[in-house]
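Take a look at this single chain in structure tokens; it is the form predicted alone.
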Amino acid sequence: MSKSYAIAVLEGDGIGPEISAEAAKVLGAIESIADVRFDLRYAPFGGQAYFDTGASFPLETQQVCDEADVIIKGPIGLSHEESKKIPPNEQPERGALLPLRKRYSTYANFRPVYLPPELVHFSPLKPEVVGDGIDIMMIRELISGLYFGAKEEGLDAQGLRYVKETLEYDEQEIRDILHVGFTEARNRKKVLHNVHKSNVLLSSVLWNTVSDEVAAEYPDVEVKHVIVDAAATAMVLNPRQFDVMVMENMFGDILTDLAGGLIGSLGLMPSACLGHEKAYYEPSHGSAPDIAGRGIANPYSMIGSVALMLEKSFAMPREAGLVWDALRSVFREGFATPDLAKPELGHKALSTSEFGDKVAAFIVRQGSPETETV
């Protein structure tokens, strides 16, 4: 009897629905080749929803989640001129983003920084810095920190208009975002990177003390303690140092988005975020709305979660380096979206549902029982 699973579709804003078109694709894909059924539930999210819904996490959405055995959605946020004309606690990310990491407890978010020879020319940075290309993984706290404590604001005693933002952790939330970087890094290189600021802030004090704590249980994995603003310029001048690196809400936050500079796009980098019972997927870049609906934008974020989805909730690795393998495929055969095509490398550019239709492809034909035998 085949496996089935329900999945709740948060197609988003902007290009959210063209590239979440194409992660259904390969999972029609997918189910071609594998034991398995995915039930696709969609539902609105995001600033489109707000206007449709009044509300951009709706009741209806958080349902259809709550009932789900996992969430993919697309990316958020309309126009400047479009999010100003929804209230500051209604605007995507306060409203629908954080509330649904929130309601999910989903503290631990997956980045692979992966840049494999077929796409090392993507990156900005010098060929001998690069290599042979790049493959780390960075985990960061979701949940907790300076973007869930308290907030205040107001006019001080002197009439002057102040804000005042709280970071708070407290050790079990960082013991759980630890086990989940250690467990990572034991599976991989046995190498670890603490990403902290010990020497300005208390918060790091104590997270580099349950750090020790917990690497005591991991006598096999080698923890290297690394500053934020070093791990930022390390990064940079010698990537491949790094495997998998941990870190709080915000360092991540600013970190993961410079590591989708050294690969040279956003768009090359998707993510997982999983909580204690339930996990979301999504491309870690914007909803791009000033290409939407013209069929150009970049969907290798939103398979690569998809794979993601796939090793990480369904237990399903063969299926999840199958999609890994067709993305490297549609670039090595010398194709890319028009935001990473470069002419002078005769590169040829692909819409966004050409893209899916190589990946689904290459699934198909890769996974079938015919191509295993061979």
The other form holds:
Amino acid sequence: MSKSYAIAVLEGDGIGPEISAEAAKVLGAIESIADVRFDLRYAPFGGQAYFDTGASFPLETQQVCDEADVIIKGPIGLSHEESKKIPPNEQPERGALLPLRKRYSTYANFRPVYLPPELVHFSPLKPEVVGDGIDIMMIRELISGLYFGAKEEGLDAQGLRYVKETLEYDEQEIRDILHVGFTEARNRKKVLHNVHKSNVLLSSVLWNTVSDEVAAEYPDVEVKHVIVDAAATAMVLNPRQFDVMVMENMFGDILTDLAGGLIGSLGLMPSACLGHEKAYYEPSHGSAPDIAGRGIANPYSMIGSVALMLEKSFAMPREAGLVWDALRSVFREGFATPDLAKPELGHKALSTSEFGDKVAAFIVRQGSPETETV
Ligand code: IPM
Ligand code: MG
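Next up, can you give the form predicted in complex with 3-isopropylmalic acid (IPM) of this protein, since the form predicted alone came first?
Let us now look at the entire complex, which starts with that chain.
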């Protein structure tokens, strides 16, 4: 009997609907080569959802997500001008995205920084630095720290406006994400870079104490401690020294965007957000309202998020591998998306849907049983 999965699809804002359509196309291609059915359930989420329904994470959407096996989500966010029309706590980042993360306790955020040989020329780094590619798994704690600590604002005794935000972690939260980091390192090159700021932050002192405790359970994994600011420099100067990196929420937000720069575009950054019971998948980038609706958005990170979903939620490593191969194949043939194409290098720019068509066609061609037996 074929397997069937219910997937909540939150298209989001800006380029979200366009790139979500390509993700759906790829899921359709997977259905045609594997004994699996995907039941896609679309629901409003983000800034447009606020204008349409009065809430950026409407109750009906929460229900759709609760009932789905897994969630795939496009980017959210509006232009500065549009955002200002929404009360701060309903703005899609605070009103939808953070509540989504909290609702499903998606504490483990995997952000692959993957630049295979077919894509190395997109990196702004020199060829001798980037070599034949970059392959780092950045793991970010996603539901605690500064993002979710108590906040307060008001007037102080001198009548000055002030704000207070707190960075809180308990040892369980730290232990959970470190186990994820160590396990990933064990399955890869057995080296884990632990990113911290223990020279200043007490939260990092506790983090590192827990990391020593957890490390005892993984004697086969070598831990390298690196201070967050130094990590930023090291990632630019020599990204190939890193394999798996683990860090708290805010450090991860910043360093993963830096990583997007290393490989040439945030458009190449998919992600998986895993909880103990539920997972959701999303590109690491924003909704690019300035280019929305023009068919020029890069759907790579949305399609890469589908690959992560196949691997991590549906245990379909063969199909996940096919999606990655398909993505690489488009570049191997000299095509690129407009954000990456350099006409002087002979790249042929593809529209959003042409890119998705090529990925889907590759999957159907390479993944059908007849091709496999040849
Ligand atoms: C990310 C994004 C979000 C974050 C924003 C949109 C709230 O930048 O997923 O990295 O800061 O976590
Ligand atoms: Mg970010």
